[in-house]
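One chain comes next, on its own, written out as C-alpha cells in the form predicted alone.
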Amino acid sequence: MTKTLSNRYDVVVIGGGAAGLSGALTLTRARRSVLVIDAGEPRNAPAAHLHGFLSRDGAAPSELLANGRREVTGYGGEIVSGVVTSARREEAGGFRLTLADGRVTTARRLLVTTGLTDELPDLPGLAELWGTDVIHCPYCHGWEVRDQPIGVLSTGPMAIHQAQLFRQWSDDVVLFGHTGPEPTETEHRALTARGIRFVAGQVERLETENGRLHAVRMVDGSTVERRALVVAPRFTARVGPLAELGLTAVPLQLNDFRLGSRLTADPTGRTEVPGVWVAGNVTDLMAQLIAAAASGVTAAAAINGDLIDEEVATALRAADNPFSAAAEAALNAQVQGDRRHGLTVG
C-alpha cells in the first residue's frame, strides 16, 4: 500500500542512507516534521559487512539502516520508498517534490543525501566481484584481505598511492600497469623498496574459482594469482532531477585526471541554492560511513537553525501586525491538527 504524504513538511530528506537517516534523526528529535524519501539503492549493498563505524563494526549494512529507520520513525519521522523525479521551488517559498509514482509533497527545506555511483573499470569479471574480492578502500576492507595476495589495478594517478597503502596489510602486493601512467623512476624505486612488484601491460579479465577471485589474466596470456584486487572507481554524484533547482555536480580533478563529481557546499552542507543542504558521499566522495553519518547530523543542526531564524522573523512580523498573525496561527493550527489525525493537508 502506497503511503499518503502530508502536504508539507519542515524538511524532506532525499536519500535514506547513513547520512540521510542521521540527519532525519537529529531533526525529528528537534521536533521537526520530517519525511525521508529512499530509493532503496544503498552504495554499500554489495558488501556483507560495514567496518570502521564505532560500536557497529562488522554489522551488515542492512542492519544499520533498519535500526536507523526504527529510530527515526520512533520520534515521529516518516520514511517512504520512492524516487524523486522532479524538485522545484515554489513561488511562496519552499520546494515541491514529485515522486515517480505520482505522489507530491512540499518542504520548507531539503537535505540531499543521494550519495554517489561507483563507475567501475570495464573488465570482464570485475563487476561481479565488486564489494567482495574487488575493493577500493583499505580502511573498509584492508583487514579482511590481510596477508593475502593483493593486486592493484592502475587506471589513474592514485594507483601507486593505493599500492603503498595496501602494502600495510600484506607483503604480497602487485601493481598492474593496465591503462594507468607509467611510474616514474622515483616511483619505481619506492615500489621496489617496499617489495611491491610492478607488472606492465594491460589486464584482459579476472578469473574466478567457486565464485572467488583466483587470478588476473593479462592480454599476453600470462596470469598472476591474486585473492583481492584494488580498483579506483570514478565517483559520480547522484544528482538526477535536483538539477532543476540549480544543483550541479562539479568535477573533482587530480591534475588532468577526473576522479569524479560532487555537489559543493560549505562546512555545514549548505549549498548555493537557498534552502538546500547536502551531506554524505554526494558532496564528500571519500567519506566513510561514519563520516557520512556525522555530516548528516551537522547539516541537520544547520537546517534547524535556519528554520528558527525564519520563525523568529515571522514572529517579529506577526508582532507588528496582530491581525495577520491571528490568521496565520489559525491556519497553522489546522494544518498541525490534520497531521495528528493522519489527514492529507491541501
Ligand SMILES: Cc1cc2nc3c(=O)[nH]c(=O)nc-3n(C[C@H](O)[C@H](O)[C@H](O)COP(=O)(O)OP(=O)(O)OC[C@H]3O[C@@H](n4cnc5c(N)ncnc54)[C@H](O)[C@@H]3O)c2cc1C
Contents of the next structure:
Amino acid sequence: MTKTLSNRYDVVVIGGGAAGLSGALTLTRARRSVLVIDAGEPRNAPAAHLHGFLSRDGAAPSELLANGRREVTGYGGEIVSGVVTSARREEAGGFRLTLADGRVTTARRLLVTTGLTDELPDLPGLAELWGTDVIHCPYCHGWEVRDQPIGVLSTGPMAIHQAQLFRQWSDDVVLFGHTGPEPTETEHRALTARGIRFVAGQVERLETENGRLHAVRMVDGSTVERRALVVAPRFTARVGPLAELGLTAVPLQLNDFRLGSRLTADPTGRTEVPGVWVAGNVTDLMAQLIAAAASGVTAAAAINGDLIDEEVATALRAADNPFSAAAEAALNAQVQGDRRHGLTVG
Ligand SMILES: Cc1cc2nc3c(=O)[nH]c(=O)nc-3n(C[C@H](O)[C@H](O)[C@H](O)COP(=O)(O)OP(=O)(O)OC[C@H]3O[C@@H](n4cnc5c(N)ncnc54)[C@H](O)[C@@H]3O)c2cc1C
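Mind sharing the form predicted together with the ligand? What's above is the form predicted alone.
Below is the whole assembly, all chains and molecules, this chain first.
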C-alpha cells in the first residue's frame, strides 16, 4: 500500500500502539485532522494474548490494534505504515516530518507514542522465549503461570522484589543469583521465610523441549527445571528522530543501576519542547496497555486545548485587523481543502 500524505495535519501521531491510537481517536472525534504513522512493532507483539485490559482481557494484541485502527479511521483519521526518521520544527510554526521511505508531511502539533524497547539479558535461548515463557510483568502473565515452577533471573536490584512478587502466583519460585547483587542477610531471611529458593552462580543458558522452556542450565553444569523465567529488561524509550527537536531521554536509575530511560513530561504529556506531547511507554515505562491508552486520551485533550488557544489568538488578531482577517480566511480555506483532498490511496 502506498499513500500520499496531505501536506498539513492538525496533529501527527508518531506510533500507532494503544497510546497513539487512543490519542488519535480522541483527536479525530474532536474534528481534528489526524495522521498516525506507525512502524507496526508494538511492544507486546510477542505475546499471544493481552490481559488486564477491562473488556478486552484475553484478546490478541493485534485484535486490540485492529479495532482501534477501525475506530480512528471511522472518524476520518488517517493511518499509514512507516517509520518517522526526522522531525524538525518549521520556521513558520509546526513540524516537518520525514519518513524512511522519503514521504514528508507537516503538523501543527505532535503526539509521540513510540513506546520503549525491552533490552533483554544476553543469555542463549532467552530472546526466543520472550513473551511466552520468558516474562517480566506479573499482572500481564502471572495468572497464566500460576502454580508453575517459576525462575527469576537476577541481573539487578529488582530481582528480589520480583521473586517476592511472583511468589503470589506460585509456591515454587527459584531466584537465580546470576549477575545480580548478592541478597543481604535480611533479604535471604525474607526469601526463605516465603519458601523462595536462592540458587547462587551464573546461568549458562535456557533449555527448551518442544519449543517451551524446560530448564535453566547453570555454568557448573547443573540444571533446574522451570516452566517460566522472569527477567528485568532494561526499558529504553524509543526516542529515534525526536533528538532533532531537542527531546532526549533521561535515565531511570535505582542507585547506580540503570533501569531504563524515558522522555519527561508534565501530567498531560506536554514536553519541554513546545507543541510536542508524549504518551504511553515512551514516557511511563511501567504503563500497561490500559494506562498507555488513557495517557493518550489525556494528551489528546491537552493538544486540542492548545490548538484552541492558538485559534482564539488567531481569531482575536483577525478581529482586530480586518485586512489580516481576509488573509487568515484564505489560509483556512486552503487548510480545509488539503484535508478534503489530500489523501490518495494506491
Ligand atoms: C511480552 C509483553 C507482554 C505484555 N502483555 C501485556 C498485557 O497482557 N497487558 C498489558 O496491559 N500490557 C502488556 N504489556 C505492556 C504493553 O505492551 C505496553 O503497555 C503497551 O505496548 C504500551 O503501549 P504504547 O502505545 O506506549 O507502545 P507500543 O504498543 O509499543 O506502540 C508503539 C508503536 O510505535 C511505533 N514506533 C516506534 N518508533 C516509531 C517511529 N520512529 N515511527 C513510527 N512508528 C514508530 C512502534 O512500531 C509501535 O507500533 C506487555 C509487554 C510485553 C513486552
